[in-house]
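What follows is one chain in structure tokens, specifically the form predicted on its own.
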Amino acid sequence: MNENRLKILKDGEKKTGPVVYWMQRDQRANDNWALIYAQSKACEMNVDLRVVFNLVPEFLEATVRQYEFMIKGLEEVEQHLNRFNIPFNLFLGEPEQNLPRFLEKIHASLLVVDFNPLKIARFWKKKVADKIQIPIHEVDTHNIVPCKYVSDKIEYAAYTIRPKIKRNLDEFLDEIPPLLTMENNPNLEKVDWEKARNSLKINFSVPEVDWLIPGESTAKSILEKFINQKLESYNQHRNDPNLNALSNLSPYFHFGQISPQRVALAVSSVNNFPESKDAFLEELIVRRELSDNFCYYNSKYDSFEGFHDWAKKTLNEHREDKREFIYRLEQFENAETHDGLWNAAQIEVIKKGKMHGFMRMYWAKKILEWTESPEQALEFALYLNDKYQLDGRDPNGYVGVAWSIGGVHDRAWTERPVFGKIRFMNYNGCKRKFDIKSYILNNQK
């Protein structure tokens, strides 16, 4: 593993017990640099390796839709790890209680964690770090070019981070080695998944989706289908929500069920379709890693205060502008606006757990236009995004909403009511891009 993926979060006492990988963001057994590093340290010290995951009973606005997608993926992780003679432990409750207790019980020598830029994950790591004495090593296995390596500050836009990523791609976009089978590891105790499900204190009213199957194996199949059937026309059709042109990998990226590096390697190896390849890799690498950068270096990524100064200024200047329509959260959630196109987008995400990327921009911008303030727009958009999207509570989601409502990573545009200089989108603009009537018909209550 490239050592620049590694950050020492804490030095500590030297012990001779197992190495523990605390899996959080990257929920897969294969193509996982954090797991590979943990295994290499265990082999180097000639000790056992354990993988643990801590399931909290409730998490922000996550519902059974997202929890079941995650749990089913974790069940597959357990199966894969067991084939390599690696035990998988699932803890229920608060990580700052469970992890220190477990590490002390087995006399662990090292805790390895994966990188996550979000506040809640960093809070959990700090809480655990405060209670243990052993070293903690963090490995960025989610970004191709590690977030902390590519930049030490918040990047203004894609054009500022793109050259920094591209000049490091050759160093980091390398082949990922396979896991090794461990010897003399403890007995592989099976996780009680029913007990895990019964521990949840979440919203069960938002149903699971049946058109996407969670897990590493399915993610790889979807990647193969995208390359074989969709990549050729991706650049031409990706902004048309009536066409099934997207990869549909975002939920798998969010839960770490497939490695972005593996996807980049697979797409890069295709000899044809240069424009589509470039467009897809721009989204996969530059835009996705820009979102991690924003959330890591800006702790206010989910608030009005996190917007650029120019955006806050222009939105403040237009706070008192008359809104033609103002809707309550319940009206938005129930798709009860005057705009059939917006309603169709909301119905799509309620039913499918995934809204087309182009429509997500229109959807969020109209929430800005039809609420009392930018703060309320941000609150409503994040609530609905996190409740219904399979990939909610993700840096891409936070940044997507912040781009739409607060101009993050964008520039100032022609000034207009309510929006100020924030980029505007409207019904007629969508009409020029795709068949609106078909989209509405395909997404009805």
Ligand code: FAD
Contents of the next structure:
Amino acid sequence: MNENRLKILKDGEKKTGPVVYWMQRDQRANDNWALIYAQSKACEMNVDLRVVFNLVPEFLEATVRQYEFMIKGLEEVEQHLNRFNIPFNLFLGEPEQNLPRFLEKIHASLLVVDFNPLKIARFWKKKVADKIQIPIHEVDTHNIVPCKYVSDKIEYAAYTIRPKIKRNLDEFLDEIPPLLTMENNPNLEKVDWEKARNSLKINFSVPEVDWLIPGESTAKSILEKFINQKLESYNQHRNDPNLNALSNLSPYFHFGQISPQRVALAVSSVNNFPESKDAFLEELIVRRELSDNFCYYNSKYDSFEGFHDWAKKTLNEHREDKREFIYRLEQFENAETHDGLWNAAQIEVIKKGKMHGFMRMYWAKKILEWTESPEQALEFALYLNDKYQLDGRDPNGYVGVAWSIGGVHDRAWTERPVFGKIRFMNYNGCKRKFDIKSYILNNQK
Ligand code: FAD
Ligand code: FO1
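With the form predicted on its own done, generate the form predicted together with ligand FAD in the same format.
Okay, now the whole complex, with that chain kicking things off.
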């Protein structure tokens, strides 16, 4: 593994017990650099390898829709690891209780974690680090070019990070080795998934979706289907929400059920459709890794304070502008605005758990237009995004909302009421791009 993926979070006493990988963001057995690294350390020290996941009873507005997508994926991870003689333990409750107790009990010698720029994950790791004495090594297996390596500061926009990513791609878009089978036959105690599901204190009213099956193996077949059937027309059709032109990989990326590096290797090896390949790889590598950069270096990624000064200034200057419409959260949530197109987008995410990428921009910008303040717009957009999107609670979501409402990674545009110099989008702009009537017809309550 390229050592530049590795960060020593904490040094510690040398022990001789097992190596433990605390799986968090990258919930997969295949193509997981953190797991590969943990296994190489275990083999080097000739000790056992253990993989653990800590299931918290609630997580940032997540409902049963997202938890079931994740848990079904974890059930597959357990089966996959066991086939390689690697035990998988699931802890219920708070990580700062469960991890130190487990590491102590088995006299672990090293804790390996995967990289996650979100505040909640960094908080969990800090709480655990304060309670243990063994070393903690972090591996970035979510970014092709590791987040902390590609830049040591917040990047202004895609055009500033793109060259830094591109010049490192040869080094980091490398082949990922397979997982090895461990020699010894540890006792593979099975997880009590019933008990795990009963431990959740979440909103069960947002139903699971049935059109996307969770887990590593489905993710792999969705990638193959995208390459064989959709890649060709991706560039041409990707902004038309009436067409099923996108990869639908974001829920799998969000839960780490497929490696972005594996997807980039697969798409790069297609020697055809150059425009679509470039367009897709730009989103997959530059836009996605720009989101991790923003969230890692800007702890205010989910608030008005996190916007650039020019955006805060212009939004402040237009605070008192008259809003033509003002809606409460329930009216947005129940798709009860005056705008049939906006309502259709909200109905799409309520029913499908995944709003089309083009509509997400329009959807969020209208929330800015129809609320009392940018802070309220941010609060409503993040709440609804994270409650209904399968891929919500993700750096891409915080950045997508901040781009739409606060011009993050965008530039100033001609000034207008409410928006100030934040890029405006309107109904007529959509009319020029796709058939609004059929989108509304296809997304009814
Ligand atoms: P594809 O077009 O097939 O893209 C493939 C991958 O490229 C995506 O899975 C994603 O990882 C990456 N990508 C594509 N577009 C973007 C983008 N604009 N920014 C960053 N990465 C991108 N994405 C989420 O993963 N979770 C969210 O909660 C989320 N909320 C958003 C909210 C708003 C207001 C906006 C404007 C965008 C949001 N996005 C979010 C980004 C983008 O819309 C989705 O990643 C994309 O639509 C996912 O569908 P796909 O994988 O089928 O897309
Ligand atoms: N990560 C965990 O380590 N434990 C959890 O119980 C957990 C629940 C969860 C629910 C919804 C969701 O969208 C994410 C969740 N995550 C959980 C975080 C996830 O694994 C990713 O690390 C983050 O979403 C960051 O990408």
